[in-house]
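In structure tokens, one chain follows: the form predicted on its own.
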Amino acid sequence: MKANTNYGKLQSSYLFTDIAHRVASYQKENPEAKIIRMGIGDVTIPLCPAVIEALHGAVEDMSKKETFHGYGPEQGYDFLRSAIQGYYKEKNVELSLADIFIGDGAKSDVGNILDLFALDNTVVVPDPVYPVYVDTNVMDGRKILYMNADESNGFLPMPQADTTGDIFYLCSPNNPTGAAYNREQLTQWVNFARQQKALILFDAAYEIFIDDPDIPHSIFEIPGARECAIEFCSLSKTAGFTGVRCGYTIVPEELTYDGLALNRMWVRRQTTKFNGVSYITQKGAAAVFSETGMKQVKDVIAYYKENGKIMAKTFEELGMVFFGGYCSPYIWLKCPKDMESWDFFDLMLKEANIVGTPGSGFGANGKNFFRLSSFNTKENTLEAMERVKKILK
């Protein structure tokens, strides 16, 4: 028996595991410290009332013979897929139900989609990058190339004359940098992928934070994207489902490589390896897309966006360079005096009792940057920014 030796090429532990260990060690030595966590992208506001009501109703359904549900369709129940179809239609994107697949969150599908692709495909990711894009390909042994994302291009790399690759990862609004592609930029990417017969894996997990009409919520707003892109989205950030787990993936029926339709391949993969998301969860998810649910969800998003503005205003007053904070729940902050990100992490933790995410955990170009999340309470955000002012002024 031989192990998958590609796992030996991974970093010894996941970025957020390292952060948790450092914070736990500090907390043990300083039990009186009031730590404000602004590192991971977890939410703090409870599920909205429309979702709670739907979840309770679904639990009742499971208690009665007439409405009990066992195994469901691996692609998702039509009531949820139809709701998502309507959500996209509001963005002038026409989807068939067959394009839509329900999963237990974007992270799972971003990793699992790789089952469809040959191991000798070359993968291209931006640097800095969400670690899951890299690690899941390292596990499979694929060649990975990096696109330079830095201050010079606003952390939004574009295809160049010498750009090559088979699978391109794009995330907009971006995690970790908060930068977002406008319509013209995404059009360039779609045209490039079609010309190169490449595939774009587009992560739209933060699309609900967009309030600029020139920034697409979906790559399928761009003509031709159905021929070259797969889109992932999650209700974790949209509706606070981090503890419930539900997301969706759009695999257009037009996508064909080597004479094989990726849509049918994904159906086959899911029916073999996945038993679907629970009926109860999907009923709660469907309520998100109701008129009442969407209003309640957007009220919560507005709360987090206000936190982002508070943070952005603070760093503007301090004269610091940062990205994000407006169409994104993240602030991508340039560390003062060229400090390295783990050093700045220690400074923030020990001097301000604030936990953020060191940019170097996302790639070489994050070495001197630091990510902060707006997914906390307004009270904690205000207090954190006062602490920041005291140590950075």
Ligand code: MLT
Second form
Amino acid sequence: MKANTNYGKLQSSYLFTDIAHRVASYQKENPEAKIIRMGIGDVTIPLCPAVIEALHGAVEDMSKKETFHGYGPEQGYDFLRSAIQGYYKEKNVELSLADIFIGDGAKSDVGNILDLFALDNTVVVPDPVYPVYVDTNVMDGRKILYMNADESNGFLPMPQADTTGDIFYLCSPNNPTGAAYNREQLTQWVNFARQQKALILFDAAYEIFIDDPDIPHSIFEIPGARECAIEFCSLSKTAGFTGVRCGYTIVPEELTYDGLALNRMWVRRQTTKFNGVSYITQKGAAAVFSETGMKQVKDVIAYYKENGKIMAKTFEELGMVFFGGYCSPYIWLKCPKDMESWDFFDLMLKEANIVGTPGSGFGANGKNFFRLSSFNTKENTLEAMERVKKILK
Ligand code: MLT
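Switch over from the form predicted on its own to the form predicted together with the named molecule, please.
Starting with the chain above, the whole complex follows.
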């Protein structure tokens, strides 16, 4: 028996696990510390009433012979796929039901989709980057190239004359920087991928935070994207499903490489390795896309966005440089006085009892940056900003 030695090339632990351990050990030594968590992008507001009602209804269904559900379709129930189809239609994106796959969240599908791609593909990611894109490819042993995302390009790298690669990861609005591509920029990416016969893996997990008509919610708003892109989205941030688990992946039927349709391959992969998301969860998820559910969900997003504004105002007052916080729940803050991000993490944890995410955890270009999330409560956000003012003034 031989182990997958690629695992030896990974950092010893996943970024957010590492942070959780450091915070737990600080809390153990300082039990009185009132720590405010603005690190991992985890939500704090409970599920909206429309979702709760649908979940209860689904539990009831499972209690009766006539409405009980056993194994469901691996690709997801039509009632949820149709709801998602309708959601895209509102953005003028036409999807067939066959394009839509229900999964347990974007992270799993982003990793699992790699089953479809040859190991000698070159992967291109921005730096800084959501670590899952990198780690899942390191596990498989694929070659990874980095595109610089920094202050000079507003953390939005574009294809250059010498850009080459097979699989390109784009996340917009971006995790960790909060920067978002506009229509013109995404059009350039789609044209580039089609010319190169490359594939874009587009992570739209934060699309619900967009309220600017010039920023697309989906890459499929761009003509030609059906021939070169797969899109991942999740209800984790959209509707507070981080603990429920439900997401969706769009694999257009047109996508073909080496004579193989990725959509058929994904069906084959999912039917073989996945038994689908639970009926109860999918019923809750479908309620998100109802008129009432969507209104309730958007009210929660408005609440988080207000937190983002509170944070942005504080950093403006302090004269600090930051990105994001506009169509995104993340503020990407430049550490003061060229501090390194883990030093700033320690300062914030120890002096202000605030947890953020050190930028270097997302790549070399994050070395002097610190990510804060707006997913906490308004009270905690206000309190955190008072503490920040005290230590950074
Ligand atoms: C983050 O904090 O980057 C996200 O919550 C991680 C995730 O969605 O997996």
